[in-house]
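Okay, so here's just one chain, in structure tokens, the form predicted alone.
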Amino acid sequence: MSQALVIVAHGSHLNPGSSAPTYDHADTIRAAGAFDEVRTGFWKEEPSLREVLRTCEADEVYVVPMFISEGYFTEQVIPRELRLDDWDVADWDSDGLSADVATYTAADTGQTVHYCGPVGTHGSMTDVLVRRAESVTNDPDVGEGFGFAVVGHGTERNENSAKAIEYHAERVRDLDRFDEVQALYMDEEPEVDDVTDYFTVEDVVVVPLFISDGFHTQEDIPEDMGLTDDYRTGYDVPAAVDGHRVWYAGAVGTESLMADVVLERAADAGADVGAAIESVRETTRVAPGADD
């Protein structure tokens, strides 16, 4: 039987680049040879969630959401959009950070789809986190000497928002290769505009957990966190802060590894992806500093 992934977005009408790493881990997934069918589809953008599986052929489709935690667009806006009548959230069996798969038949293709937690809860997504400090520190074994802060929104927008920071946060912590980790919020305590007091060595990696670079990670975060007065005049990487190094990664989903996400919610729903984790590990796990 033939089998399709679907990656589904927010997407922006604003912001043209938002759905950039979407379709950059789509061709890497495509690459790879996983799947006979690899699209995409968006709530803002075209295709929309709505027409996304008729773009497919396949009888078996695995969506997995390119989203940081469980709510509103995962539980309520992607299952009715692709008309998947019999969703029931309680399907999920989900604590807020454990939604795995969940299988239903479309209701107007006839598809079989294996409806997927989003990416940001993954346990891989840890992997990806600390990528993310290797990239923009250019140092592969980058920890020893180094705190590390994860920034997300608060709960004031969605209480399983901050459960994936949190757990993130101490996943890392877990690995004891940073000297001290952090969650910060943008609109709670502890706020990313006091990031320094929350350190006390002297380098700091700050990565937002968002899937792509927007208002938030390229404008309020850096003006938050003191890297800059002006957005529009950048900022130094390392910025001086309070007698701190900031180390400003940007959006936690730019980075290549995500794909290995994607695939692995895949693979954990039932999708027979062979060789293709290893294959997209191998091909985003580039040494730092080489293009990606």
Second form
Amino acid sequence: MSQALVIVAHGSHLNPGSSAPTYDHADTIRAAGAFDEVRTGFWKEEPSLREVLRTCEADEVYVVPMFISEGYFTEQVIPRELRLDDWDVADWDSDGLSADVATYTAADTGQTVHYCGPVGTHGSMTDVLVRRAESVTNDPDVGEGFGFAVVGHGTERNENSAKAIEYHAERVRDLDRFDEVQALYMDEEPEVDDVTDYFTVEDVVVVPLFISDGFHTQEDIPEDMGLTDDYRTGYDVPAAVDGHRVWYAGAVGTESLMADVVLERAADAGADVGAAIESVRETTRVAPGADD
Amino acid sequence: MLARQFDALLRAADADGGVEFDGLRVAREGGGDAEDGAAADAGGYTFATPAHEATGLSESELHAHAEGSPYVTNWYFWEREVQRHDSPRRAFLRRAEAADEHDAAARHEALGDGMVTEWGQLRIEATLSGDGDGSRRYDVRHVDDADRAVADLERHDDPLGARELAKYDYDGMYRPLKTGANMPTGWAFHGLDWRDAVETVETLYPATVANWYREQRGELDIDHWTDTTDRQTGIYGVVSELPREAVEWVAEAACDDSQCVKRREWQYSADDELAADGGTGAFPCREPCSLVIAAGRKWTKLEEEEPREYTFRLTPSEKEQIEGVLDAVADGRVDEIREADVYEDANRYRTRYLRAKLFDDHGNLGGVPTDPEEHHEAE
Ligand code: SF4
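Could I see the form predicted together with its partner chain next, after the form predicted alone?
Zooming out: every chain and molecule, the one shown earlier first.
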């Protein structure tokens, strides 16, 4: 029986870069060859969530949401648009962080749809946050002498979004790799504006837990942290702020290792991914001293 | 015909029912129930096309008939390469060579010169590979580039490359709607096999093949305006409040052939058709798209306002100029108007002049404040 992977994401009518990470990770997974088909669907672009399933020939479809946390999109919009008529959020049996998979028949295509939890709450996402720090510092061993901040929206928009930030900050802390680890928010305390107040070490890597770069990660956060007065003029990496060096990484979702999280979500849901996880981990690795 | 193609034909002829496809009939007489080998000796093979029938053939005689027959390579291409019976992809590829209208031999002839179909702003030309095996090759490009040599176009091979090239229009602006009638020109996918041809079309116009196929089979699941807006939640929940009459204007504004190459099949509701023209596109639009819903949200808010009466004094030409400016913007013609062409209503100098004459210091047309209260306060 053939199996397809469908990565679903928000997309944008205004920002051409919004879909880029989704396409990139789909391409990485396609190249790894674990699925007969790898397709992408979007809320704001095409194929729409409503029509993406009919673009797949496979009977068995693994749907992985490129979203940071459980909430409105993963619980209401996506299942409704995919016509998973029997969807019940209780089937995920989640505490807000633990959604793994629930399986339904799509009403229009009759396909078996394994609807997975979002990438943002998967444990392996912590590895991607760390990998992002390696990428932005170009140092595969970065940690000692460095602080690490993970940034998200606050609870105002979605309570689970803050939970996901806390969860990963805790996991990075448990690695004992960075000198200091802090969760920061855009619209509540501890605020990303005051990033340097929360660290004693000079070097701080700041990674926003966002799927794609856009208004928040490219304009708001750099200006809020004081990396630049005007995002249009850009900023240095690292940038000097209040006696610290801030290594701002941009959206974690653009990191190539994200493809691994997508694959792990599908594998956890029962997809036969063979050796694809190892191969993706290998191909997306940061080469030590790549700039030397 | 390649050796493996004849082998496949033999196997199919020996199997139950033999071959019966696109005018070709090949079977082993006596059916498939005789002992292996014995039947071939006893009854032999039948090879038939619309023009010709031979029976009692030995294997080598069958080979002689099959050799060079476009019916055989046609059979192989469809039944051994494409396969996928009852699938959108196969149906789309059959459309590309009008397979339901022309017999295999006629198509073989026509494919030699190339058979052209259009799909939105795409021009798809099907040809033969030239290897004598009947497999097809496809050229996909913008309809406006029909007469240009491949060498003059930016050549692509990877269907996924279509994502980037169709992301921006000719002026480099982001295209939020993949079926918007502003596909850039100047590129070509050339020499694609059937898989990549469908994939390229699917990348440029996602889900259009699947929806067209459903429509062909009378199974298109249309969600009308009220169906789609009623299921919206969150910030789009309000769109269902847009008045019926305004939905006409939405369809006219966004779904016209000049704006979107899909043929709008959705109506206000299942039993309430819109008067606006749905267009003549090759493939259907089965529900209001996300762009229309997002714009619909803005229009819903705007339609909540009550009209007011304003009094302006304009010369007849000024009234006409304002109409002309609206037309030019709505038709996307502003960029074509030359700087010194002061005969055009939307010419930059003409509009700057009108603004200088008619606006007060607060940007109010004719000095009339938008909100009458404002006026009193100012005094
Ligand atoms: S709703 Fe209108 S603009 Fe949107 S895809 Fe359909 S026909 Fe095109």
